[in-house]
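Listed next as structure tokens is one chain, alone, in the form predicted alone.
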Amino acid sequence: MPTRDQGLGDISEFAMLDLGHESRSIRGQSITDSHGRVFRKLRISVTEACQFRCFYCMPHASPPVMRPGHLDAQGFARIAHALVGAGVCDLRVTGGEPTLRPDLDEILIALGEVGGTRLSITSNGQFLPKHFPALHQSGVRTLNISLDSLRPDSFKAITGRRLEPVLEAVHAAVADGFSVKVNCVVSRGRNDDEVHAFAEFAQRTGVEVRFLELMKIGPGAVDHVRDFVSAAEVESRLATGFGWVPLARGVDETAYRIQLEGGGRIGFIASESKPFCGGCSRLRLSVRGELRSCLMRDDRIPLAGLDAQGILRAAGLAFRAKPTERIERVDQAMHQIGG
């Protein structure tokens, strides 16, 4: 099985490689690899900062929101525009927590103007409502909001913050016409007894609840054996109170989903127990403009200063280096990678 040390080699020299026919072939065409995967989705981390203190991501103090070398709105848009020319059709803004960027609205609008893509955002929700106008203007229709507990005491224990503003953001987003997905990282002894409550929440509100397996990333790997709850176990708990039918799953979708009888959709992201590396269509762009092939790999390709063709060549190199099997763990924290 691949390890996290299997990187891209001497990536500092990649821009001087003569890729010949391969270089020409990616202009205006999709970037693919020898396993039949197609590069379609770009995750864009606009900050490493977050005001939450989730035990599995950032239990300690956050880095500054802005540092020298961080991309601005036009920097993100320039890279996105080049990659849309190679078949990318799905952009997701992530963090850290995106709403801590003072220029988030400008970033969203710039990305929305790239065109030809579906644009969405992942947020902890606390400050999200004030960005609704810019989200609408940029064409965002889907919001992913992290919500690890429906109980104030458990939510505070997991995140270090209050539950009420996040719940208010979820309800406000639904009322404002957004399609909302709620992401719940399931952890034993913290929130695994809330599976039924979340299913009822999905039925009651119309949001899609997605149960995520705790990943071996950064702080989440420390007590993973103790904390881990598999998607299969969550399904088993749901089966005691709910009937459902499975929904179709795309080849590159991270979640497999079910439709509950009586209404409500549930998704399962089984990154640990049922990895989907073989169909993964994603690359990740850091706030510093570095392209990363996988959540579980430390290697990065800097895109700063490259023209559109150079960005495409870098993306081709990164995508073809993606692992096809699950890597055991990575030490870098999730907020530094882009969730």
Given for the second form:
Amino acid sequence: MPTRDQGLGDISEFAMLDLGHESRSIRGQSITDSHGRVFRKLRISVTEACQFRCFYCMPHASPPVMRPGHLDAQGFARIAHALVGAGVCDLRVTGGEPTLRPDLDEILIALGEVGGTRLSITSNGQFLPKHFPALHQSGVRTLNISLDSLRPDSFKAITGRRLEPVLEAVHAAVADGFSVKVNCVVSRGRNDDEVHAFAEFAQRTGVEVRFLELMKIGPGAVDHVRDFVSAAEVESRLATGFGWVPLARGVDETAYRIQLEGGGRIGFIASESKPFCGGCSRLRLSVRGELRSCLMRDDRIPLAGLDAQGILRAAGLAFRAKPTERIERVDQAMHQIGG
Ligand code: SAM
Ligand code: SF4
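Let's compare: the form predicted alone is above, so bring in the form predicted together with ligand SAM.
The complete assembly is shown below, putting the previous chain first.
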């Protein structure tokens, strides 16, 4: 699919998709679509910048952390407030790397004050511990920290950065009372031999390890055939050393999870081999205040200047524009979309 710049073209495309009565959203009513999906989760990208250089996301230079037109804490909270009024019950702050925002604490606290929703964050971990007080204050209970390898050399090869600060952040988060999920994108020849080590890590630390399939997004799509390792393959590698029981899965959960015998939880996010578009309950808000219907689509609706009712109407349009089947690939990288 071609990449387009954001702009007025995006509004007209969305507007053409649905101008009927369905596009009206009333505060207090859920936003749904004709496939039975319900808008419940909002991913909020607070920056496109990052200090890491993950080969599948941002292998080269980072864009600036802030630019004119980027939302501030109150801007994010105003949009979140409108959407929580329509049943959104899960806000996740992401990026890029959220901890690069100098006003991250302010953003977290403003989102925490919206109330009525679960709030969480996804981070590469390096600078996360200094935000623990604000994370607690804003009601965050779960941290998702990306950790693609437990070996310093492999971690460096994958992310361009040092493993130690990230491992320290994971341990510090557990010690500080957070529930921690570790995201590990599995790639051939880089970390696919670490499946057992991660399972033992889950057993030892109590963190939930989630194995992610590499998605055909941005740089991750370039050598996808060579790099991709399916969740089924990770499961079969795991089975050579561990037994487990499956855990129940909610209709809009991206991960299917297992409980290891002897302790430890593992999740699998099989976005490529077992896509979950049919139950997807997410929209994505960009740092510029644009609403995106799907990770794999570039179309966005700008929310700037809209009042609460306008935001709900835009969310209705975006939600009903969600694809029902997997789109093959997208040119924009995850740090630009908000993963
Ligand atoms: N910088 C933060 C981090 O890495 O946790 C938050 C943003 S990052 C884009 C969110 C998640 O997306 C990370 O767990 C990362 O590994 C994952 N990700 C990025 N590009 C991906 C790709 N092409 N396929 C699968 N996962 C990807
Ligand atoms: Fe940065 Fe996260 Fe992308 Fe890695 S995956 S480059 S840590 S935004």
